[in-house]
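Encoded as structure tokens, the following chain is the form predicted alone, with no partner shown.
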Amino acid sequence: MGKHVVVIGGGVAGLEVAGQLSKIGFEVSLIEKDSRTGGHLNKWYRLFPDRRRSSEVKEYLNGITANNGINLMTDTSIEKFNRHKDHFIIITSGGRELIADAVIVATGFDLFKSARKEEYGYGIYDNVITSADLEEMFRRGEISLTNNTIPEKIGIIHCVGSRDEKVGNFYCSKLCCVTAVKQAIEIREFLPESKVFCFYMDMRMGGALYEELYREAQEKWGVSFIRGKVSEASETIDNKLLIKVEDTLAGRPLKMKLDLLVLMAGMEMSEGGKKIAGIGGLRTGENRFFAATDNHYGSNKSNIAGVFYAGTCTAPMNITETISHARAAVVEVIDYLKDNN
């Protein structure tokens, strides 16, 4: 078609839009700051709600981007980005200049840095880990403590860095609850003799088969769900983790010793996205993700004509929603370039 589209970000959304645009016939340049594409998908073991292997989705994404003539630039960031008349001039970290007819921003998200919640002891106590750390253990095929022993009692804290006025994140990250349920089941699969406790404010299982997975965790795997906010964690003399929590359903405070504590880190606007917003003049919303022009019928559109959004750079989404949002971005680009031909 003689039109060049630059896609910024090579995660799930970026790969989907690049593959679909290239298949249609556009010239596509895909810019990824890391050494490989795939984003957070590379770090995940299995996916909710059906717990399929993440590698299956990665194979699909690799398939739609293979042999389509996409100009892939890894280990590359954007240094300058501005509109000039009817096109965009993009300067990369390698000093390369790209001229684009349209741009799709797919910079994804970063996990909340759990060390900011000092009361939970991440980075202070050895056996306090994040949900991402636990996925790495699943991928290695073992769950163990720092002394290489097997944990018997594991606690999972929901909403770490989400719905939290103290850290300035008022929004729900949407996927922490179902991730906790999935991981609780996987812990019991790896360690059948273990006891797993989930501490939550309220369960938000708003997705297909999420509620069923929640019931399975309780009825089949014996996971205990305790409605209450964990106030702090400390380490005992025998290297156990002591947590204090109020059970709001029972109306009483609890103290519990655990071997391992897992923090369900929420989602935040990525550092790469913040940089693009600054240099490109793109608006962000109250939640600091990119702000679309309309939440109902313009979720892919930015405040700059010719710049579109795809995926979790706009809000927390699961992989299914991310791929759908990316496909919608492709349609928006086609309509824009058709009208500006």
Partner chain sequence: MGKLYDLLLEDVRFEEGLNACMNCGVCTAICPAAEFYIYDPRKIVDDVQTKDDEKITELLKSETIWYCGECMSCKTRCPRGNAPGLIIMALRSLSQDLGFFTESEKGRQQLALKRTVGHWMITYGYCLYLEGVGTSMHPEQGPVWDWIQDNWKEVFKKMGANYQGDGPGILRRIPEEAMDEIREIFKVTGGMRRFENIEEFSKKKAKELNMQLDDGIENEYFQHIYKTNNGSHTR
The other form holds:
Amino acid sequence: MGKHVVVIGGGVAGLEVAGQLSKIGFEVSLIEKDSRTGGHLNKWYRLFPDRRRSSEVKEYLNGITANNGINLMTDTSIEKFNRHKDHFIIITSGGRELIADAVIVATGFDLFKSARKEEYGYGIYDNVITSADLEEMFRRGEISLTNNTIPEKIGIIHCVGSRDEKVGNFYCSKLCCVTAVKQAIEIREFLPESKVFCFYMDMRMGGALYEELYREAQEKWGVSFIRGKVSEASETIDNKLLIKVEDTLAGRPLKMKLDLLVLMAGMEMSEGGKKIAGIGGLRTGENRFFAATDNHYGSNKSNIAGVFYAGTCTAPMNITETISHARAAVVEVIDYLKDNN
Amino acid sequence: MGKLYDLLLEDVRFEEGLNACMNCGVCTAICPAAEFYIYDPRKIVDDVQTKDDEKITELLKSETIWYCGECMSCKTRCPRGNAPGLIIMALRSLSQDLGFFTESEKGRQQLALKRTVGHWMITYGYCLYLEGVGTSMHPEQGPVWDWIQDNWKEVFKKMGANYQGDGPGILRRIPEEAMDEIREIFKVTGGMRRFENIEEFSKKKAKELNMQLDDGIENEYFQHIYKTNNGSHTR
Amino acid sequence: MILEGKKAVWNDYQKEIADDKYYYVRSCVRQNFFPGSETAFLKIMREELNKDVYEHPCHTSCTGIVYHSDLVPVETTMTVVARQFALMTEAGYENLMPSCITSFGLYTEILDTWHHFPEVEEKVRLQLKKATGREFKKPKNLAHASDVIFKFRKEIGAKAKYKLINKETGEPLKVVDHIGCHYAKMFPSKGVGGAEYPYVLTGMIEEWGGQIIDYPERRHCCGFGFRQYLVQANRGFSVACSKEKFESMKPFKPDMIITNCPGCPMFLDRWQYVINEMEGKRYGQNGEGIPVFTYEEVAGMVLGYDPWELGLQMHQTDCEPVLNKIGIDYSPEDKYNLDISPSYSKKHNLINV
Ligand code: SF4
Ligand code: SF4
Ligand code: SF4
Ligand code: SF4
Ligand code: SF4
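Form predicted alone done; form predicted together with its partner chain now:
Okay, now the whole complex, with that chain kicking things off.
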């Protein structure tokens, strides 16, 4: 075929798209802003719902992108992006010019910057961390406080930066409930003496095997689930965290002292995505993610013919969905280029 | 259904204060009143958003709408951009307009407030005008307050005040023309009507309770509402 | 506690504060309980900083306490506030500087409401015209008096006679700040440093040599609660709130409390007295209470103003421990002496311009 497709973003979606397209025989360039591909997967220790190691998925993705002649450009971003007749001219940060027949945007998501929820004190109180920081601890194989002691009482706050008008994010990030459940179990596994409390508004267990994991967390691991959004945290003289929350099922306010607080940071449109939306004239929605042309049957299509989306740059998705969405983008590209000879 | 809700909507604070509540409890969690009283602002917001006349009537006659301290800590945090404190202000206003406030012990206290801070405002132009308001009404003010009260004019003079004087300055006498303007504003905007309402419904209630209620504060009903706490409000 | 994190938050909340030609509106709580603070404030503004501060003899209370006691409809308060604006407009000023936090909050709220509901502003204009014949312009700049002291904290620091330092140990005094709820809780962007980590008082304390101490119940309301204090039957709420704060700050051993709201210093001061009477409990060191100050008093103190002219004898919880720690030169025996020293009696607050 010999058509050239440029894929922007080397996370799960970008790798899957690039791998599949190159397998079929397209010429593929994959542009990644970091020094290595894999995106958020690199930071995660194990994945929900089955808690397999994230490295296994990474291996799969490496497998399909290896030896297929993909032109991989790391440490590269995009400076210019123009449509010219039926092709695209892309100028990279390295000053290279790429001519593409089609473009797939797979710029993924950024984790919500938890310091913006000022009342939780991320970056201010010593032992307030995010879900990503906790994965880092899992990978290092130790969960410890800043004074190197082991936490006993750990709180997990759901919906940090999601479902929250105050930070401008009305939507649900969809994955943080199950991440909380997974991490709660893992904390209990690492620290059998610990107590873990999840503070949630709704348990959104809408994926395959999620509900089962939730039940396991309760039955097997004794994780406590308290229905109420945490209102604030503060630091006590003995370096613990005092939180205020309402146990809404009991209908009374509650104060609790914890050793460690884990924030389930939500997902936001990535900075890289925003930049491309700006220079490429791609439409975004009220939630700032890329807006596809149709929610039901056009979720890969952008407002520009020949530019397609794959993965979480359009909405929060788990890995299964991301890979399916990426494959669907491949179909769209084939369909588009077939008409566009 | 919804008649009282529509009345609430006439209050701009209500419109500002309520989008939709998802019962997260963030407001109750930091509410100083919820810590002290048997009180849950989340519940009030949730009841109001049903638009159910029966539920709203119950609220308007309840003790619970009078527990809020209007600190607005809830407004800072609500993830839906609600302000329970503003919703409660609208409920309290409506409760007084409809005369429901005398149905609760805490609501009846509105007369005590009207005859102190309300009276000072339209008489002197100050919400607080404390010469002569001693430690019998305010024992917590302590011996220093007795000393201040005993030497009021000298103390204020030493503090550089212009007590009851002409021109600008601390606790100056506000000119009668200015006070006329304030009272006219109260008339034009419904402030006076609220005051009259409070008096009228309180008198009715006093009669019902068989208590004497004359002008001022030295009467049975005033002292009763000012001091009574039946002990059922706190946890 | 990671200071860098706080600094990042402070950076996010910069606020525009006018630098001269202020129209000052008084606070009725301040006037009744801390008159010396308003006097000191005007002295600092006019004599130390050479600023133009105007006070209109015909301005009144903003109705704040009446409003938050739910005694008037919102239109009444808006129209009284509109009258304050009208007096300001007539006097040729446009930078409004209220002494009261509740008042500042109320002005902010009203301007915000008018912004979102212009028809409400129109109605208020008509009502004001009808009741008083007056018309008004909205303030160009609205800053609380504590914002203005914050703005000039360096200038004040440069003239200071004392620092907030324990003269025996050379250590900075440990200071707890209490920000009035209505300062930024309603509109975080209108406060210096925002609502969660306000910087307005912290900035002053740091500049004047002290050290700010954070503690868990820092954000908790002092417990005024309007009707919750004004009616005797409800005062349990008020004292419970203050007590919660004292219990929470005690382990940090603060030397003093600084406040920017008119009501809070009175409550934090008097409730310490009440708790001691009722339970024999004190929260300061050496069996003493924790002295509570207004920011004007602290500014006056470092500038070397006489404590009894600042009105520190009007506090129920003794302020002497702090005066002694700093090493302020004062005469203890004159505490209740009501003679007026000629140096201070120039009737500062009576002079406009
Ligand atoms: S998935 Fe759960 S934690 Fe995440 S935003 Fe949705 S409800 Fe909140
Ligand atoms: S914080 Fe807002 S959404 Fe949550 S319970 Fe209170 S009013 Fe409802
Ligand atoms: S305004 Fe009222 S409801 Fe809101 S936090 Fe304060 S006391 Fe509670
Ligand atoms: S809010 Fe302040 S200025 Fe206004 S009436 Fe109350 S104390 Fe006075
Ligand atoms: S802290 Fe107290 S006095 Fe100050 S604003 Fe809050 S309730 Fe009012």
